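First, one chain by itself in structure tokens, the form predicted alone.
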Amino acid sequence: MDNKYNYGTAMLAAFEYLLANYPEVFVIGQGLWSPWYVGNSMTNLEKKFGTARVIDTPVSESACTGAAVGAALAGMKPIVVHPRIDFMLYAMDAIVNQAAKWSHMFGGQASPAVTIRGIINRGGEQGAQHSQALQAWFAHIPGLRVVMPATVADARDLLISSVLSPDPVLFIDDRWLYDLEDTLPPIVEHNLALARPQCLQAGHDLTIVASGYSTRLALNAGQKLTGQGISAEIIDLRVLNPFYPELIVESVERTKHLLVIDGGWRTCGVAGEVIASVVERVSTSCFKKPPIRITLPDAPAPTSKVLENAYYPTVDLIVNCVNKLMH
């Protein structure tokens, strides 16, 4: 029988499944026993599975990530949790120079199957050092799978697939999605290597591509556009690295219009990569209008609520851009 979950409890269900069925799985990071840090995504896991498998560490991003990479090389399947992706930057050496490189350097004979969960936590006037979405940084790194679930189902299922993957995976979730709700079927394990972009709404007038919280904005904008007589096809990227553009290309060849939304900055961002990948694969006559991207402006996040309202993309901004693109 289907059960009701929100985005956070879907991740909790994934953690419970993994810890119950795979003794080599453990979780390590800062604030794992505190809902203030990880919301409802890890509630009472330490009580159910013990503090030896759900390890709340001191503020030690580099140390706990490096330890997890070593444990993965020894056959464990650790999950490192960084409650703010901003401060995960202290662990860049372990992630970029170690986890992402081992398989390449040792001819595939050793690969750390570590999952690194980075949480985007912005808004609320938190300012420039607590509000960053850095997915484009990590999607740039060969050897590192980058997963960014936008739906309740993917919050659960892609987390399970990430942990069971033989490769190092960066799993990025966004607190602005935690109130999403959905009913989910029983868990079925999937191979992360087979995960591809997914069409969440069929349409014929234009193609909208997004990931993470931007996908939620796209779906809400799609409802408004339907009321205006515009049929938008909405595609959720799901996995940023490796990136598979085939579904997007097929959609654009039908709709002749492309809008890409990304919660990161514009320059060298995911939106630009999506557009470039499509433009490389379609004829020059395919587009009726040039593609458009909606991103954060190239500026650090402000600390004023008024400025935040202008800084972050909104449903109305998307609808206005679509109207300009179509008319």
Second form
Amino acid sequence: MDNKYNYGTAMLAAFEYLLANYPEVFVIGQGLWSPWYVGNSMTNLEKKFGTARVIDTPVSESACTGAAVGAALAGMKPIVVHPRIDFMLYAMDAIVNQAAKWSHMFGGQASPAVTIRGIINRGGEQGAQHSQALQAWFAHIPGLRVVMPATVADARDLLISSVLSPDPVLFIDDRWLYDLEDTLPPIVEHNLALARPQCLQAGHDLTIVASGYSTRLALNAGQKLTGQGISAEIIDLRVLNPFYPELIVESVERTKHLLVIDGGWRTCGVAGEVIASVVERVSTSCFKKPPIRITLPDAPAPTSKVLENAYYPTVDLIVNCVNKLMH
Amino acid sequence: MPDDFFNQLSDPANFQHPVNVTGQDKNLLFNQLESMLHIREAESCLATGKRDGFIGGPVHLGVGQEAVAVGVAGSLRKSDKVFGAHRSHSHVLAMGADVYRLFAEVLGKETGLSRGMGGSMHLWDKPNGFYGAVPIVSGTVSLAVGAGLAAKLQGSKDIGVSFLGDGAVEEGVVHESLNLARILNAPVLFVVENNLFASHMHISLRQPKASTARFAAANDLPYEIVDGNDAVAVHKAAAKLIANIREGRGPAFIEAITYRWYGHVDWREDIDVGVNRSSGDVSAWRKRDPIRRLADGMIQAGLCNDTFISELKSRTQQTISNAWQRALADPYPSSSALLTRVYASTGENRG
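Given the form predicted alone, state the structure of the form predicted in complex with the partner chain.
Let's see the whole complex now, leading with the same chain.
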């Protein structure tokens, strides 16, 4: 079997693995029978596994997500797909009030093992309601695991871990990553509860923390920085909730500099949470310069190309910020 | 025609007659009577417990509505998946929950149905087929559709059941759920307990037409409108619809017209009176008491007598009183429960 994948086909491989090996897995959501709704990440699944297990649905985000939660309580391992997170907001009750709370509310007896796949799909002048990256909202909710794969390997392996987890998981993938390529080893199942942030590039001058597409930007910036003689350690969060800062703290204690990149908004965002978690764990003399965060500006996504270019963080912006931080 | 029947049912002056038990299985009738009395006495005990300060959280009592839960539960099995809402003591008890564990839950005790983490509004009893009740109005309706879909995918003949109120049908997700259930042919029964009130608001102030069965018709679901204070009528409708659902004919809908004797929440009968609910209405509806009507029907049919009824009642009260005393003595959850139950997988407090 060909072991070369891109981020999209890696998820497709995860779906195929899960549907082939776990009869309790089914997939429900809008656009699943369409060749283009979810990129190359679910192509022909309904032909291979049948439309009873790969269910394209009415325009009902709320009921479909609630139905997935109910099916999970009844012993299934459903994956509900939201091709854009913006539309998933109709399903907030099922995600926040129901899936995330049922274990705790019922004394650990209920296990709503649902995976909710929310896709960030932005750019291309799509504007404010086709662009949002809302990971911070969901990472705020106890009981909901929030996963953001940044690598081809994680796109496949964290999706499998998410679906096999007995807990509700929000799996957020990003269309800007779908053409990322890599060679993958055979599938090994991992326990999502043991997944931790991962160091993708070792370095000693500063620590850069990111997740999802922001990790991609960080890695590209890291290459440029190496050319400038700056050695960046790059840590990918992978799982935003529950959040384990130990690896980041240990890194910052060595590098004395911290830059955090997040594809969401600044206020009450993931970047702020990462910085706070590090600051409260290191000594007051640890930082040589105050930490920096790179986020979206606190404004809805624009449509016009010119404004989009000003809106989304770039590799050059990161390099400039690092230069400010280091000099 | 449905509207005419609904209008007759929603006027408490009608349907006060004894239940017609002709042709009904004798054991079923005695079970229904016992189950309704059990629920009535349990909720009366909770009303007193709330009044006397033993219960901290809100308690939504369904006294007067017992025939709906009992009438439906008679056709259900423990492998079915039943979901409720904020007023669900009757649903969980009708499915066979231990009343002592319900009391312990309402009191926040470790021995409760939800291990002391839920209280009256969050009930769980999976071994008896009760898959959860929560107070977000309509919050479990789509979950019941999914549980039914799961049963279908698993190849069982089990069904999902959603108990909801007339207020819940004003939430958008109910309409999505009816449509989704129908289009997926999911085995699920929707049971609307139409008690004419959402909190203090009469249905005439909330909906242009009072019968919620119109939404079943709009989504092409077979439906029955029934006297919700007649356990036999509810049973007949439920038995027929549930048999069809189990045979793979898709979802169905029952609208049971009933009335709660207490106010929206807690133990006061008069809490909503004066808003749009007069004390005259309450006493008129008390004459349509589902328990008295079934007992009278059974007595008329020669199945039992007044002495039997009063002995059954005092036996039930003794059971309830023992359960309450036992639950009162039980321990609360330890403080570690606050963090160890966040995730089902690990019990880890962060993960």
